[in-house]
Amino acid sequence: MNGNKWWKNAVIYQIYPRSFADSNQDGIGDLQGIISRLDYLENLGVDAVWLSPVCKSPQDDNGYDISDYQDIDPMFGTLEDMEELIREAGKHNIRIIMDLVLNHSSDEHHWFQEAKKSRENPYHDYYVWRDGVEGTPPNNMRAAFGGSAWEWVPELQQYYFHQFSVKQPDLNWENPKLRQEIYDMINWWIDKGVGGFRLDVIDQIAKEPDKGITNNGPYLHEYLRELSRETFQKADLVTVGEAWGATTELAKLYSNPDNSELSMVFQFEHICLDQMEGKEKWDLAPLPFLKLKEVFARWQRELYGKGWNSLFWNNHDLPRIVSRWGNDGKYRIESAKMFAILLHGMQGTPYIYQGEELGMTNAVYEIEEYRDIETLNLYQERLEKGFKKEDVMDSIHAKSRDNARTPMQWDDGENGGFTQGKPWIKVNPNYKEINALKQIEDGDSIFNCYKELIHFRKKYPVFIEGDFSLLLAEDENIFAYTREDKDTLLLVVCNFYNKTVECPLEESVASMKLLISNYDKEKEQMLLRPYEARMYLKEK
């Protein structure tokens, strides 16, 4: 059972290695950068940090195109490199979460070499290939990043099938075989000590493109028990796996307190909620509040005791919620720490994406600025079907997984201290003002009401155990919540919006300890300031 587990008191930082700190002047961050940020990171209180990929690749679609599992790209440094990190961060209390794609590898991996020899290859059947006519695709399945699901090999006279990029081959989970190359290399990198793995886009492992089913396919559970059985059961591991198509019955299954298959997913509900119904992500809509409430308050309850949450509102794929959600202007401090004590009080393991603890923000660029494959190809597609180029830039500026790809901001210095070379994107010209050095000495700054929420959380079992209840379920500005157990009841209001409103719950709040909030704490309790957010305690 997974009662006291160490993940469920943990706060996960991840790192996006290529702009986080570098070290030898290339403009590129490395690994040995990350090592000589360890100590902010022990003082933030972290417990583990996820890197997102680092094993070698073409970086075609930055890294989660990996052609060789068993060893680091250069671009970030040598296999020794990622053994010292693992050893060192080990020194800060901290374990490193590896990014593992196992969905697809890049086709310049040594099995798609020799798969695409010949259909006699032992490496043949790790892939997933049909017959057809060149032109003639077996059908009309699309990329994720556009165009056909589908590319030809003429000399091979067949179609390999790709859900992403063409250079990301999917491979064929069908294949014992190449399962069990795949369970050797993770046992492999247990061996040197990791203490967990984020999978990325776990749920399409068992497609079945002949029917169209990309996630979720009948196999799915099966192939994740056996993966969990051969690997993830032998070390005190966490394992969280990326599934856009989760729902609440399919996330018990994943994170099953039996550990039979993973410790918890990342779903995308709340996520996904300011598009246009039916549409994609560029299609902006306004953020429907009360549903957003509703989504959280539905997976709290629904997890509960039968299941575990990934708490997050950003990560490398995602813009800056203090852009998207909150107000990167006047109020930037107040909604990023508003954000914080809203996500930080609820059941399920918290995840910090490098820079948020900062309130690091949105980059608004030249569309030549920006470098990735998902926002160059929207921006062409997007011209040629005649969209007006200012809707198609507002669309890349509010959504653009580069916003969150920016260097870390870590002093006002040259290129906020992240290189002392030409960085491999541009750096947020918002660095003098918002950088890390600035905020670890002011104590009422983003980065010390991280550090205190991560506190909290180790020192009160009502963050890891207690039950939640939404309050206010229809109320169009405030969301509100209780965690509560047999010894304590936590109270969390939050003004979302940029107004100032009356809060009902002051007779709630009348004998509670006033834990943290992101104002001034001896003013009014009858009114909520702009983005105005309190959590209360009250031990029994």
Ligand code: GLC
Given for the second form:
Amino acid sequence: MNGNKWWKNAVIYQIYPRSFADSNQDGIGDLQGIISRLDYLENLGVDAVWLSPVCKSPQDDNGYDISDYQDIDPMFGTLEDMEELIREAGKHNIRIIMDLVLNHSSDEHHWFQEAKKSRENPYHDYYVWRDGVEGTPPNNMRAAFGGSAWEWVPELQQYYFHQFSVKQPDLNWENPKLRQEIYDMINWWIDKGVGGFRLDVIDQIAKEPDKGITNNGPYLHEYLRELSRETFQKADLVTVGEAWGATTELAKLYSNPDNSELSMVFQFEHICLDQMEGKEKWDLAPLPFLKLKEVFARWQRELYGKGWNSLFWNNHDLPRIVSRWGNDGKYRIESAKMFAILLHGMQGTPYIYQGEELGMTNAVYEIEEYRDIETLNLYQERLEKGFKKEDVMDSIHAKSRDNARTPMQWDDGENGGFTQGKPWIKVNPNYKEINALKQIEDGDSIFNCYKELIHFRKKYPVFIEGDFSLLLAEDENIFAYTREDKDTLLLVVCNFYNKTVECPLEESVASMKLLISNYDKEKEQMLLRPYEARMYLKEK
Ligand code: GLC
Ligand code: CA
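Output the structure of the form predicted in complex with the named molecule; the preceding block shows the form predicted alone.
Once more the chain from above appears, this time first in line as the rest of the complex follows.
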């Protein structure tokens, strides 16, 4: 049972290593850079750090294309640096969570190099192949980064399947030998002392391309239970699967308290709300606020006692929340804190993506400044289809993954203190205004708001096990809810918009203590100012 698991009251911080801190001034963040910032992370109060992939990789998809799962990419350092990071982080009471990319490898992985030598090669069946004739792929499935999901290999007269780029061939989980190799590799990392794993696109491993199935294939949970049994269950780890196709029903399987699969999943129902129905994320639509509340409330309610939620607004694939659904101008600070207070009161394990704790914003760049394979392919594809450049750029400014990937803003020095070299991607020019150094010193900063929230989550058990109820479900501006256990009542009330509204909860809050808010605590209690957020507590 996972009743008292450490990760239930943990807060996890995501680092995108190439953009976090550069120790050797080559313009790319690295492991020694992370080690040099452990004090910062301890000060914030996080319990674990999830590192986006640092294994050896040709970097076609910034490390999500791994060519050696048991070595570190020289760009980030060495295996010794990784061991040092695990050790040093431990001294700061921080566990290191690795990113496992198990749906596909790089085409430069030796398995694939072997696999494409001949149909008889022992590694051939580690990947997904179909016979065919050149120019006529087995079916019309598309890859996530554009183009067909099938790539022709003339020497073999076969196609291989890739759900992402051509340099990310899908692994064949039907092959028990491949699965065993994966388990051995994971156990090797567990022995090195990692604190857990984030599992990249885990719901896509059981694909069945002949049936057009990408995620949630029929054998998915069978594979996951075997994986968990052979690896994770041997240690006290946190495991979180990325599952774009998760529903609450599926999430209860993944995060079953019997510990048979994973600790929790990242689900994306809330994240996908601001796009046109049945279209892509680039096809922008306004956020349906009532629906957002309904989605959160349903996940909170349905997993209560039966599974476990992850809580997040941001990651390396998503735009910055303060620019996305908040206000990155006049009310940047207020709205960034509102998102923090709103999320951290809920049940689940919160994830903070680097720079979120500073209210870092989206980047609005010319196309030349973008580096992400998805963004660059999308740009080409849409222009070829006849979209107006202006509209394509609007989509990119709103949704490009590079919004989250600009370098961490440490101080107001050159390149925001990220590097003295030439950064691999342009630093957001607002670093003079938005940076860590400034916020650590300012008791009222977004950073210190996150820090306090982390502290409260550890202090009051109601954050961990309290039952959730949505209030004012039909209110067009306010997101409010309670959490309750036998001793304590917690109330969170947030004005989600840029206008002053009446707060219909005055009576309930009269007897409660204001724990944290994003405005001067004394004034205008009857109204909620733009993006005003308050968290109240009452001991019963
Ligand atoms: C996941 C990662 C993303 C990557 C993709 C393919 O969605 O988060 O960054 O491009 O998987 O590995
Ligand atoms: Ca470097």
